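This document starts with one chain, in the form predicted on its own, laid out as structure tokens.
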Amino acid sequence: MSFQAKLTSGEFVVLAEMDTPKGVDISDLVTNVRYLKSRVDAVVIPDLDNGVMHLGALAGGAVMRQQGMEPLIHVCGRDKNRMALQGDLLAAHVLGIHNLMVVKAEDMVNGDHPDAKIVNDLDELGILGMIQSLTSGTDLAGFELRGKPQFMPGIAVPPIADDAQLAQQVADARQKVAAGAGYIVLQPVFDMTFYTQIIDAFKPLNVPVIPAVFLLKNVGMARYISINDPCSRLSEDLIRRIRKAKDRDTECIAIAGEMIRKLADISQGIKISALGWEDRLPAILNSAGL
């Protein structure tokens, strides 16, 4: 069953995120995706994530298709104007890529091309409107298309620090759902009480809510996230648990599995980010009972 069919039928979906390489050697990407066959419903491919130049999401999505996996690619307006975005989406359809996640891209200041010019011709609402226009058979200039593309667009919600930000993000998401977003993907949060509150706040929008789980690799990474990403709510207790573990790698996998099990009870899916440890994804899924 396809990702879209599972979403619309209310079944639980499993997503795994993978970055494309900075170059044209796709051997690691191909190897990693082979770990996931029959285990995940789609592979999320970011596009120039974190302002770092690498192989584009269209190519990454095409590689997923070649490997028999369903891709889900990021779409953002930071680097491309409306003409380029429309051309890319038509290309995506032709390549068999129908799942989209409309995102607000990160600032370029921390990327590897800080002098690159920002475009932002269309914001997230504008991109969702563009997708609706294309699927209805016309481009943004009003010209008729030869053949209508088909897409399943969703949105990614930025990190949420407190109740005020949560209310604002729910209001923003409500507009995006009205503009055609068919699902919502959240950012990782390590405090399950607050994460439950976030998920419950988005449920009244009546589209699937998919929380994310980030695989911690070591104490250093956990400490860095706790300091630099307060929205993650990563606690000292969790850092201490990793530090005291006899096998820290196994403990990190167990923590991810526990989070997935808890989130599976209150959501319609999960997105797992392993950040280069994609070979551990089967162990995480096993730990989570998926």
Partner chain sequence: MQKNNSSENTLSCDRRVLVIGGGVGGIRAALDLAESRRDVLLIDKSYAIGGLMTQLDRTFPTNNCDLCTVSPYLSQGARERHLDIKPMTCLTRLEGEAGAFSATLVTEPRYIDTEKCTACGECAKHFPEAVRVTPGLDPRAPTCMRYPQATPFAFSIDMDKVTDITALKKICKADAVLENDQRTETVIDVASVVLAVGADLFDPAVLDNYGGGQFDNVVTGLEYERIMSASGPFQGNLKRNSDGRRPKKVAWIQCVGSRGINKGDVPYCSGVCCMYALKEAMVTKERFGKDIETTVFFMDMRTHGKDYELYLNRARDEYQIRMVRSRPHSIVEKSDTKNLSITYALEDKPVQETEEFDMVVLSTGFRVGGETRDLAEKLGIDLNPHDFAATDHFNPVLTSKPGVYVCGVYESPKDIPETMVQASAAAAMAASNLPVVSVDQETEDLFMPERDITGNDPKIGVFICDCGFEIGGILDVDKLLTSVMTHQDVAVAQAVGYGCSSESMAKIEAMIVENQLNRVVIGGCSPRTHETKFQDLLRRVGLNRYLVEIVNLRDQNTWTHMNEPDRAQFKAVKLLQAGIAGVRKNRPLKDHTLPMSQNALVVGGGVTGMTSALKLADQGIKTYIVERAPALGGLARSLRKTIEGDHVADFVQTLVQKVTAHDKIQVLTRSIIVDHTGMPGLFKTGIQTGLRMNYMQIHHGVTVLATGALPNRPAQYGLGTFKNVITQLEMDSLLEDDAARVRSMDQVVMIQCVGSREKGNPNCSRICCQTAVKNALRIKKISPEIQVFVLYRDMRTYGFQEDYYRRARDLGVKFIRFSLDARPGVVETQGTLSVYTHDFILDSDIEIAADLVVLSTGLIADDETTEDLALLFHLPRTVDHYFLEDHVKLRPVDMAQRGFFLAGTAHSPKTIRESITQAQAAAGRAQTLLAKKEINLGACVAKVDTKKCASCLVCVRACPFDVPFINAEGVSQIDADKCHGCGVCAGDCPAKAIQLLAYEDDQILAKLDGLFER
The other form holds:
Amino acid sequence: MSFQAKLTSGEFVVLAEMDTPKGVDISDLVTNVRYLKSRVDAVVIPDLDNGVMHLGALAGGAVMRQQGMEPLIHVCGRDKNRMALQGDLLAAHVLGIHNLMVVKAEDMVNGDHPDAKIVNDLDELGILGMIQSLTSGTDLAGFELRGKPQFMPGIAVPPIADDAQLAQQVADARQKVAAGAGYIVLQPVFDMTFYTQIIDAFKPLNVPVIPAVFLLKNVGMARYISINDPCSRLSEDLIRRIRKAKDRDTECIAIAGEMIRKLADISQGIKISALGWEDRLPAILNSAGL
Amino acid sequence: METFEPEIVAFCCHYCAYTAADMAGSKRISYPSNVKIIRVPCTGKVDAIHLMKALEIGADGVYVAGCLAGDCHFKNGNVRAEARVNRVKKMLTELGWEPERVAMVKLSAGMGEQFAETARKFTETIRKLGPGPGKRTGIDDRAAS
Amino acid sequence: MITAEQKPMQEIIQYIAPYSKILLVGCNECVTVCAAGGRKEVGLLASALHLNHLKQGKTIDIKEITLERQCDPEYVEELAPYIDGVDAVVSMACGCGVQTVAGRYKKSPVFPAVNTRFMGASLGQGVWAERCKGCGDCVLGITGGICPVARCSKHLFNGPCGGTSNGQCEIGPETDCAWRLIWERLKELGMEDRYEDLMNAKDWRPGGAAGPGKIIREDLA
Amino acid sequence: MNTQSRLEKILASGELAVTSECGPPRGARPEKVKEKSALLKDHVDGINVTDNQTAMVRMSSFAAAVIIKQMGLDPIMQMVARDRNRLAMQSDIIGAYAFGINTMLCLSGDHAKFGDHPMAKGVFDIDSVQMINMVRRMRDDETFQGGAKIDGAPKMFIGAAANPFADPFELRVMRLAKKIKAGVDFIQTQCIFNLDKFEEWMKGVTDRGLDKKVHILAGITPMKSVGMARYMKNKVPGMDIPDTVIKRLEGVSKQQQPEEGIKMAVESIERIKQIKGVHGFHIMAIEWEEKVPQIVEQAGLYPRPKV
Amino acid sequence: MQKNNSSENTLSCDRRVLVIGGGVGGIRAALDLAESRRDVLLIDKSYAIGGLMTQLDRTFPTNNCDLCTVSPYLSQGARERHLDIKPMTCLTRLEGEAGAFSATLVTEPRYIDTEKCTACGECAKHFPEAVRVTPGLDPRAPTCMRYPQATPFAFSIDMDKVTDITALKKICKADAVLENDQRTETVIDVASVVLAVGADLFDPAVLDNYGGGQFDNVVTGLEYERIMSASGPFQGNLKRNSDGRRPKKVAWIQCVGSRGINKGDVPYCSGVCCMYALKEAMVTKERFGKDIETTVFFMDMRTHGKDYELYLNRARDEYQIRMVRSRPHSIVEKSDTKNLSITYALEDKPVQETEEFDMVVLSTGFRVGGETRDLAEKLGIDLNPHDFAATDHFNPVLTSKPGVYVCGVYESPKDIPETMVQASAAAAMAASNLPVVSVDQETEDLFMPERDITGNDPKIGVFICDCGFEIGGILDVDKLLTSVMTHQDVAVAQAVGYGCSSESMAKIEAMIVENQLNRVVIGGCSPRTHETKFQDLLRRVGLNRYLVEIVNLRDQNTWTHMNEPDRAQFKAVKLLQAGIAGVRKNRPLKDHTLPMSQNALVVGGGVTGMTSALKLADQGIKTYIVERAPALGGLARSLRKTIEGDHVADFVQTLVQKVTAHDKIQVLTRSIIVDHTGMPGLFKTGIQTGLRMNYMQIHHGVTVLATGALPNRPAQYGLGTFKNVITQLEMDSLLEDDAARVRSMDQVVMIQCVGSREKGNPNCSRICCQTAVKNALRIKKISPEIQVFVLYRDMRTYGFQEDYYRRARDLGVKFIRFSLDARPGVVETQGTLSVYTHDFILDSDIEIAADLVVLSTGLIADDETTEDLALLFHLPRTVDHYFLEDHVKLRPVDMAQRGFFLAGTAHSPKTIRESITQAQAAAGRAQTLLAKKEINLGACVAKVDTKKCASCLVCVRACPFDVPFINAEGVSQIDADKCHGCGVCAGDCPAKAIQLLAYEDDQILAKLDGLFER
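Switching conditions: you have the form predicted on its own, so give me the form predicted in complex with its partner chain.
Every component of the complex follows; first up is the chain already shown.
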């Protein structure tokens, strides 16, 4: 069953995120995706994620198709104006890419091309509107299209620090759902109580809510996130747990697995990122019992 | 009865245990001279047959000394070595020999003191067990035949 | 592949007790792969036997040879130069190898040092599992590639018995219920409906029920 | 009507049938068989005689069935695939029939691993489905399994077991269908404690109309104690005991547990009676035969109809 | 002009570095440069290089034999292609500027052709007075060479003392005597100069109270080293000069001539004497008898080096060395016994004590000699008030003259590890005046072609080093040789003295050639340290380097069984038998190589990391800095001023700008290292970078660890509870930001060693004493009225920091000592702080009202980070969680895992200045590795005998690195350039089809056979 069909029929969906290479050697990408076949519903391909230049999502999505895997690509307005965005989306449809995630792109300051010019022609609502327009058969200038593309657009919600932000984000998301977003992907949070609260807050929007989990790789990374990303609510206990583990690698995978299992009980899907260690996605899936 | 001086072979990995033994030397920590070291790159190289042969030809005890758990320079050579030592222990038990004659120990390169301590303890264990297979009888006849 | 495991040491020791010159023969085929009787195990067993004799205060003369294959007479012939010099042969091959050696060297007693267990497949380093009973009439084509003869404790042909819990066989949780596996596989293949085909009582003759089996290829023989 | 079986007659009459069982003794004492059977005498329509149950050696089911038959009762001879090849089976079947035994049950048999002869070779020449088919052909086609004609075919009423609770659940109805296809006449199910699941299974059975092709007798076992319940939950393969059962038994004193167990059995029967497609009950009071009459009576299944 | 032993052709090179001074520092600097393929000329005024270290007996803190430790470096110096050594040479003039100096050198006549001299010693035997053998400082010299590993390995003649030149020439079989040798002057072009001239040792004869040079049994520390040394006057026996008796009671007096204000004293601290006195006392007990009483008289025990505090604890607790905190007034010699009586006062006792000793050692420190002052003048560099080279405050190897760098003791008093660090730093700096070298210019080392030995029967030579006392003192080497000769195939068995000396090496080479040996066994020290050396020896004589077997007779025999010489002898026989049996099975093997990655990874973007990165990048090396913080700068960002008064922020700012602007440097902030694979020269490291943790991989050949340490903040003395209890770091800011608040205070109390030198963190944080003095001086500068109290345990203002300490005392800062069993207490009552402590001098408890209590909390290792990285990189750490370098003495910058270098406070606590030096050193050391085009993987790889292979996949599954695979022929294949050489596959192969080369089964079994041969 396709990702879209599963979503609409209310079945549980599993998304795995895979980065495209910085370069044209896609061998790792191809190898890693082979192990995910029939284990995930779609592979999420970010587009110039984190402000770091790498192989574009359109091509990444096409590679997924070639490998018999359903792609889901990011769409953001930072790097392209409405011309390029529309052109790319038409291309996407033709390449068999129908799942989109409209995201607010990372600031370029932390990226690898901090000097690049930022476009921001359309914001996320604008992009959702554009998608609606395209799927209904006209472009943003009002010209009719020869053949309508089909898309399942969703949105990614930015990190949420507290209840006030939560309320704000829910309100934002409501607008986006009204603008056509068919599902909502959340940012990873390590505190399950708070995450449950977030998930519950989005449920009234009546579209599938997909929480996310990513793989911690070592104590250094966990520590970094606990200090620099307060929204992720990574606790001292968790860091201690990794430090005390006999095999830290396995423990980190076990942590991801546990979180996925807990989230699976309270949501309609899960997005898993291994942040560069895509070869460990199968191990995470195993650990999560998926 | 003449006092029994066991002969002991220690297979030591280059990166940890052998270095620890050198460390014991440079700190002038004494341990029984009964222990004689054979250097291997990793305890993962030490075959069960090396342990058996050592006993067969005259060692009263043999131990394998590798890196601490999780610290093996080659990831898991020490784990494999330990499994082989356990197999030899089992074989010795089946044969009616004391499994304590073989052992696995794990040391880091800085553990000169512990190296000496291990050598002392193991030597004591073997001293209590008495002469090993190669020492009982027959070895000279065999050499002659 | 044929899998085997070493016999208890005391049994081997009993066999060779009366002898002092032993030819210890390994095989570089299946028993090497399943780590029961290759060159390395030959060496270990030889050493173990030495240690045993040293315990009795005796010595024993052991010659170690590992043949390419003990179930082929041509390879077994390689033992000829040594056979007269020994009192007994200990074979670390499977039953086929032991018999080939015993059949060729009739004057020497030939003892097995391993127990031939089953035809198995390797599940990973150091783990082998039974996969084939050599029943002579393969049904894998209709059971989704999972053998009910070898992998069902009761050789059931028509589905799982009532003893399955949590997908495991009633004989223990370490054994998967073969029929659960077959069923899952059939589902994956979209061949669920095959399950309800009745499988008739099996003809056991090709697998040995008709007496010791033999294959003759006229074109080759 | 295919056979002279009392059970077949009862079932054909549309009445709810009741069977129970008698484990033969581990020794040559016919009186034990007699004692047990006598307890059941008026309350059941057939007495299952188990065949080396739980892979422990017992008096052969054939012999014990003969004893029961000689008492004028109706034995149901069980036969497992574990201990006999097809020759032995067929000779026993015609032998039994010669003694008037006309009802039998075809089973795979518990694995020898947990019995008193774990080193024995399990025969498993044919499986239970093939056995059903073999017996049916002996009866209807009057041929042996190997193809030869039988001179005096055994007219057996053929039963088999079904476990609605074992894995994989979705196979359970199909497996029943397969046994029907092979020619089974009646089914005795595994002891039922998880009634919800049983209902689900029965729904699957009736949905396919299988209840029209076979008589299903629901398996009922009274719990003697909470210890027994726990043991069955944890140790007996293919058994499905919900925690509520254990909790309920825990809720009463040790002395009251047997009574509570019987009460639960009776309640189960009452509930199962409502389920479409169930044609009777098979009451397995393990080493507790004396309680069968009480259950039968309390469940409103007494007196038994005369046929 | 007389042409003799100089190689004129190389002198014309103008792209070279001149290193002046052939001590360990000079040698290290020269070797670093030569290894990174820069031409170097090393000159030394003596006739052999080696300097002071060669005269020491043992080094702290490992108590290793000095010569053994240093000798590989000496002889390596003689081997390096890019290195020329000119002994007996001085610089007389330096003209030009950095990058284009012209140096005039004068070489004194040696009257010996070093190329011809075989150092047979005949000349010295027959004309002892004319052949130079004196080791300079010490009249009780060894009788033959200055030391047996001398480089160059040749004698020299004092022509003034020659009476019969013909007779001398006749005695020399090598015809090496150059009768008409003359003083030569050479002018060479050099790009930069490294000064490694060291310093002299203070001569206590100028003091009238200690009897130095006057009483027989009063010796200096160095003389005591010579007395204990195996190559010393008593062949390693401890004896009194007066009567040759072994002393029973020895005293050390610290700070003789240092930290003083009296006649002949210098005010600074010599930095090393505390450690060497402890070492001498420990070795005395260890080697000459536990019953010898040892007493050390000291003012402050300055064991501020890495792990040195543990050494101090061991000396006190395990060796029972008595420590008396007192500076004795004088020493009086008893005329009859020649015993010495020392009068001293104890801190808390008004009356003086007198005690008698058999022997007294004066711990004398460093002095700049007159010659060095002259040299400085010729070079045109500025000197500091103590006549040491004046250097840049943030860059201690920079002198006042561009292009001239300094390292070692001449920069400031210091011990060997710091000298080694500075030497590498100076070398790295000196190289920056040279053009960048490209790896493509590299040419192969030239060894003669290998002799084919196939088919030859083994012909084994066994050579046993006596290593002075170390081996020969315990084993009967002659007996060993007799037993060895009985073994089959042994053609030659010889004792070779110090086997690793060039003399002995030459002897071994000659014997190999002469006897056509094809296998060699060396009985000596550990193969871990010396195998390569002897492998090179074999290559020089055309033998494959795997035909040698090193038998560890020292580290694993004589050193551990020194108390049981008989059993050590027995064990030596066995070990040699094993070696002989093993070598018989050795085969010639081929080394495997891979191309080297020319990138560097620097972990940590503090001052240390940035400095390293800049040095590397300047040499054309692509360098990645990985920093977890959002910005570069590290701990230095929270520092305001140095003790010299410089602003740290300005310095850091400039550094950050340079780094950011450098096109060879890639800065990755907000980045965490998460995985690591590969081998030295070909590493691959995975990094998550940015807030959203983007993953990327970096390929690099070397790694510099500069992860720093953390400011300690223990909850002691009310820190975190009382508002006015702060740390020195906070004080640093307060002094800069709120002078008014400081001015308003009346009394400030500082407490030292907070959270250091005690349970949980036993080591000294090194930086806190100078920080306290720095801040005390700043307070006094703001208002001299403020009373400052410093409560301390030992004031460790080593080197020139002593100047500031003295100034603080002069300005009225009160230093009050406390001990751990009477710790100060801090209480707060109604908002006012009081500090209680015991005053030893008043012998009473005192209370000080304090407006502010400042705690010297020092640094602690970043346990979590070093642990994480140690796991990833497989690196060792110390017990207190700092990274552990390869050799605490001689390799303080290299890690045990090749390709990793260590700098800054990730190594141990240190000042910015010291961190910068180590950062430069790390960059320099890294370049020695990157200078190679290829990585030699050695020959120890697994090899499959395809005939035996059963294709069982065991190796494929067992290999920890996924190297073996089943190839198209259907057999296992193990690619040599991927194999790591662990041998796990060989150990598991059920068909015995895999052998690990150099450790094959028959080699191991042969060794076992050898061990049990009767």
